[in-house]
Structure formats: structure tokens, C-alpha cells
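The chain below stands alone and is given in C-alpha cells; this is the form predicted on its own.
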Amino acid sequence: MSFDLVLFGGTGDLAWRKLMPALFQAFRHGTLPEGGRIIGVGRDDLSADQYRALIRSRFDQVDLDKRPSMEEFTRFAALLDFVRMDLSQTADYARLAQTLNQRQTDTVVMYVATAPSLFTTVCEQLAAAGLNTAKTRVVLEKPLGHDLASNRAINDTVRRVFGEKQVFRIDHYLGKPAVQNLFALRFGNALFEPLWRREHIANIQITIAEELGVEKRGAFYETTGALRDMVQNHALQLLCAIGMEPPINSHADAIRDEKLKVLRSLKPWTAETLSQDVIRGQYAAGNMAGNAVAAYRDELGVNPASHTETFVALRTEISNWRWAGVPFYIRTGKRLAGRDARIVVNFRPTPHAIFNSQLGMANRLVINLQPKDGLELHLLAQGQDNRRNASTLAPVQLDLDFDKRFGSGRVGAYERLLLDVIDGRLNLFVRSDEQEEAWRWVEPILNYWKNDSQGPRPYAAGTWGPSASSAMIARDGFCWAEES
């Protein structure tokens, strides 16, 4: 299948850190369809050869195991081309059309890796140049807007130009092998399904923790914050995967219909729950791996009096028959104690205790997403107390490491998603009504914060966030997994 992949923002950070390495890995693995061409688009005055040299220089900065040899890159570079464009100029889109018309491909992918403010401009200009044909697919990076109104405005414009099945709203978390295993765990096995409900589950915790600060993206983060950057998309998508009903089949709309039901079932916010069940924080100076690190307000591009949150913890519920009364806790932040993305399913204790055990939430399923990928099943087993010559219960842990089981050469998130776009598979992409429903649920939090003079709670870098996060979950009689 022949294709042209046009990468708007072809000289940008995302292109060289994620997209080009992912395309190269697909090329190296032999999964990138033959007859392809990758066209970088940018404002730089570069020839095709200069663009190839730029990409090569950036590849030299990636991990050694992903770095191409000169022979490999030479073969990959033959796919690369470059078109200089000012995205506001109609004439430049006509020049792009000429480049694309040099050959007739089966598929044209327009990957818009630009600021969201340019999404509508690019889509409208593509239509004006006649580049929105039936064989065209458009990929939109997050964040898609900064609130519900801006998200709707972008989606309305895109819908006037492209059909819904031509639009691929990307959330790279859905492409992670660990998230694919989450769907396989739930819908490929009958083992947990009878227990996957309120009668047997006490609470579910979703954590996406980062050790890094905002690095050189302070100016971007000032207009985004952790709620928009992580909760509205990644965390809610994980919540949907955990909470959704089994779809009738594996088709894209069947899966996305069930995710939409979860989002529509999230308990509405009230003034009381907004004040008690949503915690925002901002990292102060601290210590990471023995090194002193600066506070968020001292980062480059950050307002010294900033109220932007770098941490969010919240409590919510899914109001339906399966989950009524089960609290779901979401937590994400920067400069936390570890890089760790996981989902913890805490099962209820036995209804009648016949053993003398005070081990709390002993039955637990941990779904590890990063840095390792796998499952941990925590159980109680009978041990021996030699001091009393008596049997006692002791916690045991069963580990399934997917990286060891399936090898380290598994397909990365962006590689998987880019191949899906080329093949036209929508399963791992977000539909517009899903996205709007997520914004609708998040927006009351944003509005509440606008009128909250207190601002985010400070927490020392290298910790697990403000103490109010632990206090929030403790009100229900629970604690975060690392505190148990």
C-alpha cells in the first residue's frame, strides 16, 4: 500500500523525539508499508538533503539501541522529503498539492503536530487546496483545545472538512503495549470478570507519576497544567478502559461507545466535592536522586507567582450498576518520588475473618504501565511463625513481567499508532464525542480554580505530592498503594 505522510511541524520537538524515531523503527521492523514517502513541513528554508541531515543529527541523540547505522539511515532517508511552508499562506498549500500530485498514492496522512491554535487553519487550508479527498486522513495531536468551547470549535471546523472516520485524535497512552494488555486482561480472559464490580472491589487507583520537571517547556506548561496535560486525556482514557462494559465486538465504534458511557456516568461535581475531592499542587525545591532541583516557579518560562498546577489528585465515582459506590482515585504529577504509571485494583476483604491477620488491603491487582509492563497479584498465603510454632498469614506477590515474557523489542506507542493511521484502524483513537464529554467533566474543576485564591498546595520535589492528597483518600478509610 503506497502512502504519503505529511508531517506538519516536521522540524519540531515532537517530530524528532517521537515521530521520526517511531517511523524509523517501523521501517527497521519491516512493518512500514512499501511505497511510502514522509514529507516534513516547516518554515525553515531547507532542501530535502538538508532535512535528511537534520534528522540524522537528531537521531544521534536517541538511545543506542534505537540509533540507526549509516547504512540503515541511508535507506530510511530515501523516504524523506521536505516542503517549506507558512501554514497561513494559501499559496504554500498549492505547492504542497503539487508535491503530492507527483505520484498517486493509496493514502495521504496529514499529521498536524503543531500548536492547537493552528489546527483549524491547517484543515481549512487543506480543503481550499483540494487536499481533503476520500483517501486523506488527518491526525491531531493533543491538547485539542484548552476547554470545552475551544475543543468544540476545533472539532466543528474539522468535521466541515473531514468525515469522522478520517480524523485520528491521538492519545499516545492508548498505543502503549501495557494499555493493550489492559484490554486483553479484561476482555480476553474470564478470570477476573465475575469480580470486576462493586461487590468485590473496594477502590481503584490510577497513578501517572513523573520524576522530571517541566524541563524547557515552562512557557507551554504555564498555559496547560497537569489537569489539561494528563487528566483530561491519559488518565480518563485509563479510567474508561478499567470501567467500561465489554463491547459487542472489537470494532472501533463498539469500543468507543462503551468508553463514552463511562464518561457520561462519571459523578457530576458539586461545590462540596470540588473543594474536598480535588487536590492541586505545585512542586517546590527539593531533592531528586541526591541532586537539588529547583521549584516550578524558578523554572525557565514560568511566572514567579504562578498558580499553575503540576500535581492533581482527585476522587470520583462511576454512577452505574457495576460501579456504584466504588471510589476511583486519579493522581498525576511532576517531580514526584518515582517514574511510575500503574493501576491498582484493591479487592474487598473476606466477609468473615477466620485468621488472625491485620494486613489491610491484602488482595490487590497491580497493572504496571511504566517503566515496567506487567501484572502483580498480591495475595495472602499461610506461613509459619516459628516463635509461636503457629501458622500465620503472610503477603505473597505473583509477578508477570510482559517485557521478559514477550521480549524487549515490542512495538512502541507512536510506532503502533502511526501504522494504525496508515492502515485506517480507528480503535486506538479518540472520537469527538468522547473528547467533548471528557472536557465537559473537567471544566467545572477549571472554573472552580479560577475563583480559588488559595492556589495549588506546595510539595517538595522528590515526594508523592501534597499531604492533602493522602488526607483525601484517608477520609474513605484507604491509602495510596505505596503508603500501605
Second form
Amino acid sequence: MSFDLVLFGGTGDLAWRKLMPALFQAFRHGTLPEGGRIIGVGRDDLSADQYRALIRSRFDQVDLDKRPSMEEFTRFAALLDFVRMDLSQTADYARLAQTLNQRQTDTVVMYVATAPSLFTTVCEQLAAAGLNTAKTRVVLEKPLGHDLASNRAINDTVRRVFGEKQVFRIDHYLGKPAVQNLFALRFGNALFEPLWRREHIANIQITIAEELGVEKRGAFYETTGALRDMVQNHALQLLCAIGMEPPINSHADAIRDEKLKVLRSLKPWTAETLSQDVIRGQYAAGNMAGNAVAAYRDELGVNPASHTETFVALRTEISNWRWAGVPFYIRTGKRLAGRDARIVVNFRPTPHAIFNSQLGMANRLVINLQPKDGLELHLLAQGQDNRRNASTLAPVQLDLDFDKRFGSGRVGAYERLLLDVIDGRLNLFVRSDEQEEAWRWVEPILNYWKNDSQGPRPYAAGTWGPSASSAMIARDGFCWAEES
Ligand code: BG6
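Let me have the form predicted together with 6-O-phosphono-beta-D-glucopyranose (BG6) next, following on from the form predicted on its own.
Now the complete complex, all chains and molecules, led by this one.
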């Protein structure tokens, strides 16, 4: 199947850090359909050869399973082209159209990896240039807006130009192998389904912890913050994957209908829950692996009196028959104690204890997203204490390491999602109504913060965030997984 993939923002950070390496990996794995062309679009005055050289030089700084040889890169580079464009200029779209019309392809993918403020301009200009044909697919990177109204405005414009089935709203967490494994675990096995409900589950914890700070993205992050950057999209998508009902089939809309129901069932915020169940933090100076690191307020592009949150912990519930009363905790932050993304499902204790033992880590299913990708089932087992020649109960762990099981050359999130776009598979992309519902739910938090002069609580870099996050979960009689 032949395709043209136009990469708006072709010289930007996302293009060289994630998208080009992902396309290269697909090429190397032999999964990128033949007859493809990748057209970078940017403001710089580059020839196709200069663009190829730029991408080659950047490949030295990114994560690839192995550096490409000159010969291998040259074969990949033959797919690359470059078109210089000022995205506000109508005439430049005509030049793009000319390049695209040089040949007929089955599919044209427009990947808009630009500042979100340009999304509507790009879509409108594509339509004006006649580039919104039935074979066109448009990919929109997050963040899609900064609140419900701006999200709707973007979606409305896009809808005037493209049909919903042509729009691929990307959330790269949905492309992570662990998330697809979660679908496989829940809907490909009958084992857990009877237990997957309020009668058997005490609480669920979703953690996306990063070690990195805001790096060079201070100016962007200042107007974004952790709630918009991570919770509104990635964390809520994980919550949907954990909490949704089994879809009637594996088609995109069946899956998205069920995710939408979860978002609609999230408990509405009240003045009390907003003040008690949402904790925001901001990293202060601290220590990461023995190195002193700066406070958020001292990062490049950040206001020294900033109130932007780099950490959020919150408690919510899904108000339906399956989940009523079960707390779902979400926690995400930058400059935390480790790079660790996982979902912890804590089952209820046995109804009657016959062993004189603290369960501790047992009775728990952990879905690891990164750095490791796999499943851990924590159980209580009979161990042997040789010193006392006695048997003791001990927590043990069944560990399914997917990297070991399936090899480490597995398909990464962007690689998987880009191939899905080219193939026209929408399962792992977000529909506009899901996105709007997620904004509707986070908006009261944003409004509450606007009027809360206290600002985020400071936490030392290299820790698990402000202590209020542990206090919040302790009120329910639970603790974060690493505290048990
Ligand atoms: C992005 C956020 O969507 O996800 C970044 O904008 C964050 O701030 C990144 O660092 C995390 O992704 P991953 O795949 O590295 O966990």
C-alpha cells in the first residue's frame, strides 16, 4: 500500500525525538509499507539532502535498538523529502499540493506535530488547497486545547474539514505495549473478569512518575502543568482501560464507546472533594541519583513565582454498578524518585484471617508500563525459615516480564501508532467526545486552582511528591504501593 506521510513540524522536537526514530524502526522491522514517502515540513530553507543529513545527525541522540549503518540509513533516507512552508501562507499549501500530486498514493497522512495554536489553521488551509480528500488522514498531537472550550473549537474546525474516521487524535500511552496487554489480559482471558469489580477490589492506583524535570520545555509547561499534560489524557486513558466494560467487539467505536462511558461515570467534583482529594505539587531543588538538581522555578523559561503544578495526586470513583465506592488514585509528576509507570490493583483482604500474618505486598496485581513492561501477581505463599526450621508465610511474586518473553525489539508506542494510522486502524486513538468528556471532568479542578492562592505544595526533587499525597490516600486507610 503506497502512502505519503506529511510531517508538519518536521524539524521540531517531537519529529526528531520520537516520530522519525519510530518510522525508522518500522522501516528496519520491515513493517513500514513499501512505496512510502515521508515529507518533512518546516520553516527552514532546507533541501531534501540537508533534511536527510539533519535527521541522520539527530539519530545519534535518540533511543534506537542499534545505530543504523550508513547503508541502512541511506535506504531509509531515500523515503525522505522536505517542503519548506510557512503554515499561515496559502501559497505554500499549493506547493505542498504540487509535491503530493507528483504521484498517486493510496493514503496521505497529515501529521500535525506543531504548536496546538496552528491545528485549526493547518486543517483549514489543507481544505482550501483541496488536500482533504477521502484518502487523507490527519493526526493531531496533544495537547488539543487547554480547556473544554478550546478543545471544542479545535474539534469543530477539524470536523468541518475531515470526517471523524479520518481524524487520529494521538495519545501515545495507548500505543504502549503494556496498555495493549492490559486489553489482552482483561478481554482475552476469563480469569480476572469475575474479580474485576467492587466486591473484590479494594482500590486501584495509577502512577506515572518521571525522573526528568521540564528540561527545555519550561515556557510550554508554564501554561500547561501536570494536570493538562498528563492527567487529562494519559492517566485518564489508563483509567478507562482499567475500568471499562468489555466492548462488544474489537472495533474502534465499540472500544471508544466503553471508554466514554467510564469518563461519563467519573464522580463529579464537589467543593469538598476538590479541596480534599486533589493535591498539586511543584518540585523544589533536590537530589537525583546523587546529583543536585534545580527547583522548577529556577528552570529556563519558568516564572520565579510560578504556581504551575509539576505533580498531581487525586482520588476519584467510577459511579457505576461495577465500581461504586472503589477509590481510583491517579498520581503523576516530574522529578520524582524514579521513572516508573504502573497500575496497581489491590484486591480486598481475605474475609476471615486464619494466618497470623500481615499481607503486606500480597494480594495485588501490578501492570508495569515502564521502565519494565510486564505483569506481577503478588501472592502470599508458604516459605521456609531455615534458621528457625519453621515455615513462614511470605509474599511472593509471579513475574511476567514481557521484554524477556517477547524480546526487547518490540514495537514502541509511536511506531505502533504510526503504522495504525497508515493502515487506517482507529482502535488506539481518541475520539472527540472522549476528549471533551475528559476536559469537562478536569475543568472544575483548573477553576478551583485559579481561585486558590495557596498554590502547589513544594516537594524536594527525587521524592514521591508532597506528603499531602500520602495523607490523602491514608484517609481511606490505604497507602501508595511503594509505602507498603
Ligand atoms: C508527554 C508529556 O505527553 O508524555 C511529557 O508532554 C512527558 O511531559 C511524556 O514527559 C511522558 O511520556 P513517556 O512515554 O516518556 O512516559
